[in-house]
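Below sits a lone chain in structure tokens, taken as the form predicted alone.
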Amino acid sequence: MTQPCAHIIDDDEAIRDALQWLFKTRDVACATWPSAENFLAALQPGWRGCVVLDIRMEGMSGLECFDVLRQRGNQLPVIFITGHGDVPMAVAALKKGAFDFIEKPFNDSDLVDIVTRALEIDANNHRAETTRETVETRLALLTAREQEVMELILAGKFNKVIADDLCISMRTVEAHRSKVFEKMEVRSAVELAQLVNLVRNRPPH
């Protein structure tokens, strides 16, 4: 399952069928799961999309499923659907990082809008993660000396200062600077700083 989709997890078959029909009529790809256990058993790390999760289900609850997802490091946006009496629990889930919650009975258009936003955010997160992985791969190509030079470049130091700090010649600094830019595929110190910050300012999971 490589294509992004909305994963509908609800133990009520009628709700699953209704949501599946709703999403298909709005051109939103979806998959349905009768239980949290069933979804978690099938879940693969590369799956993209979002999760539409009922709070009260037989067996594992929606909140328990959400906790397991986060414990596994899975960051798919999770939208809770809930009955009126479950609102305090849904609010608690939001504080833990859930994307949104919507009460039953819900407006179809509101739910589709929320799911569409969640799919867009997941796509953006996926692109950002792919970029970070690319930067990490490039950083791994730097030698220890090139990394030292890079840190001093990022600190805004000129070649002469870097040469003095590392007790090497200006020409050697220039050679290392050139290799750093080549391996990182940048043309300036500003571009270098922007790339490195993507990795160092990575939001915590």
Second form
Amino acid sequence: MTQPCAHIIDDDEAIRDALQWLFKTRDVACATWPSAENFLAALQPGWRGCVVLDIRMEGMSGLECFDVLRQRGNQLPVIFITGHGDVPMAVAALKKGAFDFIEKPFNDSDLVDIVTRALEIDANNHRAETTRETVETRLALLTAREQEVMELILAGKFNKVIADDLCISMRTVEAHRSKVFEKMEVRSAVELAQLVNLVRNRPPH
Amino acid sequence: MSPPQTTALSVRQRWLTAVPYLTVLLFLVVIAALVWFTRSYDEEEQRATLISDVLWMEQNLQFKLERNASQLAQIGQEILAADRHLPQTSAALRQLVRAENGLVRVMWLDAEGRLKGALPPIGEGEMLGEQLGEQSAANLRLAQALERRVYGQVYAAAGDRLQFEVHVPIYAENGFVGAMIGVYSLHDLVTHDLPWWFAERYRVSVLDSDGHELVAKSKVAPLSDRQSYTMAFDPPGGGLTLQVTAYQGETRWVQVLLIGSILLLGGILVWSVLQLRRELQRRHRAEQALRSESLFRRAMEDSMLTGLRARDLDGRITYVNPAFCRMVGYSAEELIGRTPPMPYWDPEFLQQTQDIHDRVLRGDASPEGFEIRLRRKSGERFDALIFEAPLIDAAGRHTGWMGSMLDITAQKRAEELARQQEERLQATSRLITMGEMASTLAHELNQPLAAIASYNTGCINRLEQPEIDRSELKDIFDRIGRQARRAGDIIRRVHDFVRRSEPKREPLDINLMIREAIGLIEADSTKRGMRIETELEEALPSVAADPVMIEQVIVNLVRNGMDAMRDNPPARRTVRVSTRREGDTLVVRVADNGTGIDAETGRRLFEPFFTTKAEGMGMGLNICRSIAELHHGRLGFETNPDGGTIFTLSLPVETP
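Go ahead and give the structure of the form predicted together with the partner chain, now that the form predicted alone is out.
Time for the whole complex; same chain goes first.
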């Protein structure tokens, strides 16, 4: 299951079936699970997409399932479907990092829209994650001296200043700089800064 | 009463009680004084009589002596001076010498003192000297010298007689011619010829100068010499004394009797006063006891909260106690003597009240008492519980009716209030149950509806696309239809539940009932991860019951069971409902594996408003038990051997 999809977890078969049909008509890939336990048992770390969780379920409740997900370090966006009585719980869950909650009875188109957005976010997250991994791989290629030089470049210092700071010649600085640019696959200091910032200042999920 | 009054009264009373004794004492003293006075007066009178009698006797003796001497002188003149012995003279002499005159002998002497004669004549044996001794001669000389008669000393003569003589000198023309001597017997003189009355009254005796008794009229000695009188006996003189002593007069019985009877009566008087006093004290004590008893009873009646009312056989009020007056608001004066209709009867129920009254008077009143609505003077109505009993007087006669009345308005109001409260609570509980049920059902209803909506949105999405797969859509519409029916089923169940709100009693298949009840809860139970298992005995007889109520009990018990297992692991989340026939009852058991019920909770479990749940009202089990009891059944609980609690609902089997 490498394709991103919406995981619908609901103990009511009719709901599962209806949502599956709905998502199908909007070309949203989805998978259905009769219980949280089933889903958690099958869950793999690489799965992409989002989770649509019913709060009140036989067995493990939606909230419990959410907690387990987060404990496992899974960052899939979670959308809660909630009955009227569960709203405070859903809000609390939202504060803990749930993507959204939607109250029953819901507007199905809204639900699909939310799910679509969640899938996009997840995809973005996934992309950002991938970029970060690339940058980190490239950073790992740098020698200690090259890293020193890079930090100073990121601090916006000129080559001359860098040479003074490191007590090396301007030429040596030039050599390190071109090496850093080469290894980091960038053409300018600005590009370098953007790339490194991706790693150092992680955007919030 | 204040102490001073008591003292004053007791002083007065003491005086009053002492007066009879004082009077009796005074009476006796006066009587004694009177008797003494009478006696002494009598004695004085007796003494005066005695003295006059003695004087009379003395005078009589003197007179006799004087007359004898005169006779002697006369006869002496005849026989000495005239010297003639006429027959008349002899007759006179004989006449003289008689015992009545006290003379035993008369002698006459001549001038020389020679005896000239004597009558009776002196016998041969008699010595002359005896008559004419020295003494006699001296007397004779003295008489001659004095020329008058002389009495001699008393001397003893033969035959123990005491005698004395009188010498009477006789003179003629030629002078002294002789003397007549009369010899007196002292005894005869004194005792003879005393009148009978004198002899009866007095003892007469002659004493010599030494006080020796010489002669006495009787040998019997008087008992007392208190009443005696002594006087000189002169003549004959010579120190003789005449003593007259009254005989102890015959006892004066009348007086003795009088005194005796007075003493007796006085004694009786004292005794009767004492008896009277004792009787009085006894009466006083009895009266005191009666008064304190009466006061005690009065205090009891007055302090009673029960109204008391006595009526005679005609229904006329003869007595009411303060509690009764307080209850009806009329004073005792306004009520006593009243006949029906009474002022405190409620005009609205006049006929009924009159009927009850008549029944009481006929003696048909129920011994359990009867309730009646009455009206106070203020117009306020109140409910009274009245017990009527025949009033039997001390003689055992039935004289009327005694009624005791309790104001039960507050009690009735409280009962009514409690009943209304119970009804309201039942209704509230029912509403809550229904509310919860509705909430659950609404939630359940959400599922098919949400599914329908989703199918529907999907269909619309499809319809917006250029190509339509009809078979695909048909399949989806089928599913929509199924979900719509599912929703319809839920709504029908709600409708069924709500529709059966009228309580009724009908033959009930308990198993069917339980299945329906579980059907109601099932959705909730699956949501909560609970299982409900049934173990229903087949072919059970029906029970007469209100299905809604019994359903409510079962729903409640199953819900309680589920609540008790809230914290259980999923494997131990089963409520087991079983039915069994046990003799004449059907027993429904609802068992859970929950936390169980501790002793304290168990004791208070059925109390209204006792709950162990944060959101509970504490009415559920109370109402359940009421329902069980309403069906003559019982609701209990026991500890589940598998852990948790078993609630048991027993209902009596309907007998055909």
